[in-house]
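Next up: a single chain in structure tokens, the form predicted alone.
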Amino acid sequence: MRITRPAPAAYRRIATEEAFAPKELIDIYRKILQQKTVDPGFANLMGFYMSSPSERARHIMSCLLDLDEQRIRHMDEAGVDMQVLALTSPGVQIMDRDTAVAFAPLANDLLAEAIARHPTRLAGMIAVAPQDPAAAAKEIERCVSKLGLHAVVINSHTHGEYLSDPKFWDIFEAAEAHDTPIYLHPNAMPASMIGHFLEAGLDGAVYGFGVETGLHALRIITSGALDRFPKLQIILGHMGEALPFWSYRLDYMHAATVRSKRYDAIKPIGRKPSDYLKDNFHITCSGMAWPQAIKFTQDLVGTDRVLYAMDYPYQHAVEEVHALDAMDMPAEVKRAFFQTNAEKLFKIAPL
């Protein structure tokens, strides 16, 4: 079926969770995949895309590597005015510490060069190496002050460790200080979680990504990190990895667990979990072009905290743009969803 190009709209369509991968990153991934012991999630995710002859895998790899003609053409065909780019998962977080710390600045410099070539079409997020939180904090400062990047991407866990651990909180401190939101993006599950998901084929974007990233976000909330860094802003894709739809039960059962003193890890925090969702999180619809879910989430967290995303190239569906253009929604709310919320959050200059 031939899909027609979306018509010009009364708003810019800014897609806020779009992936790229420079050749240098793929070269490092190939070396990792040749090691005797390879993380099973990474092998099943990037190992598949980098080796499969399937049409989907070849399309994704081609699109990840291209930051110029093909990407811009696909954006034009989908009616997308701007992409906010992030180094594809797992980014540098699958690497050893020294390699990750060295490669993150290179990836950010390459991204900044692409943005300079296409300043009205591309924006981007800072890749950092959580393996060295102090170095990550310095890279945030460098990229904000020197490269003009104003958000950070963290591809969920780093070798099975989560940002809820205070040893990573130099990253939160730097992000809060520089007013750079953190996009908490999915990663393949760590080896300690992935077994039953792999055997059922449910480890990736179909289900496992949301489970693992939702867990990560909840760990941050329940750790008290957002009481320590109250101005920190976190972005979740895929309609908040389902957390908005669990918010009532999360509030009830968190309070019940605190009262029961069942777990040392669950201590009182300043507010209800849903309050943090409303005050410290922004939600994108990446991979979830579902008007009912979008409207529910707007009702929960506010129309100023829900943004458009496509999830290119992993989910590149022009018909979804048509569906979201057609949402029954006040014009000013739809413009915020597609354009102005992203401009404010990522500090994108209006045209």
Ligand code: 1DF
The other form holds:
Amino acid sequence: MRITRPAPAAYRRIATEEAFAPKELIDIYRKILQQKTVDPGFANLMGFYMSSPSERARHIMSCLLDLDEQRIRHMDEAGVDMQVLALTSPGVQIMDRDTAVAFAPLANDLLAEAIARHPTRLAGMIAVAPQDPAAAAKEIERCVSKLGLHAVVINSHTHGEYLSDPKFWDIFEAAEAHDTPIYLHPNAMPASMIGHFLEAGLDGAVYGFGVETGLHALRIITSGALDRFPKLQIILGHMGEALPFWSYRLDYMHAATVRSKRYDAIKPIGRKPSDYLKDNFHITCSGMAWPQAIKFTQDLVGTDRVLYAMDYPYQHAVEEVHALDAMDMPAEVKRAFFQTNAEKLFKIAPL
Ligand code: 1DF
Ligand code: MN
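For comparison with the form predicted alone, please write out the form predicted in complex with this ligand.
Entire complex below, previous chain first.
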């Protein structure tokens, strides 16, 4: 079935979790996939897309690699005015430290060149290597000052390690200092976690991504990092990886756990978990074009913190744009959702 092109709207549609992959990245991934031992999540994710003859895999690879004619055409056909791009998951985070530190700037330069070719259609996020937090902080500085990029993407854990560990906090310090939000995007689950998900075929975007990325966000909250970096903004996709729906129970059980002194890791923090969701997080509807969930989340965290995303090419679905255009929502709120919240958060110049 061919779906009609969404008509121009009273707002710019800015999609905020859109993926790309330069050929140079795929070449490195191919080498990693040929190694004797390969991370099972990575093998099942990019190993699948890079080798499967299925129509989905071939479409995704073709879309990831293109930053020009085909991408702009797909955007036009979907009524997407602008894409905020991020190096596809796992970005450089599956690489060894030296390769990751060397490749992140190349990826960021390629991204900046594509944005320069299509300045009204593309914006982007800074790829960094958490394997070397000091180098990541420097790359944030370089990309803000030299390339005009104003957000960072981190694909959840890095070799099984979480940003709740203070050893990574140079990254938080740089992000807070440069006012660059961090998009905490899913990664394949670490090997230590993936077993029961993989055997059931539930490790990926269907469920496992949300579990693992939600855990990551929660670990950041309970670590106290957001008391130390109170202005830091973290972006979660997929309707906040379900954390808004969890927030009542999180608040109750977190407080009960603190009082019982049951875990060293659960110590008093400044506020309730849901307070951090309201002050330190922005949430996109990537993969969740579902008006009831969007409105519930707007009600919890505020209409200025919920943004549109498509998750191209992984959820390249034009009918979802129609569904979201049709949401029963005040015009100003819908404009905030599609346009102005993204302009503010990613420092995109209004047209
Ligand atoms: C998938 C989904 C892959 C998302 C992604 O990056 C990704 C998928 C490799 O469906 O396999 O970013 N996603 O965000 O939902
Ligand atoms: Mn995504």
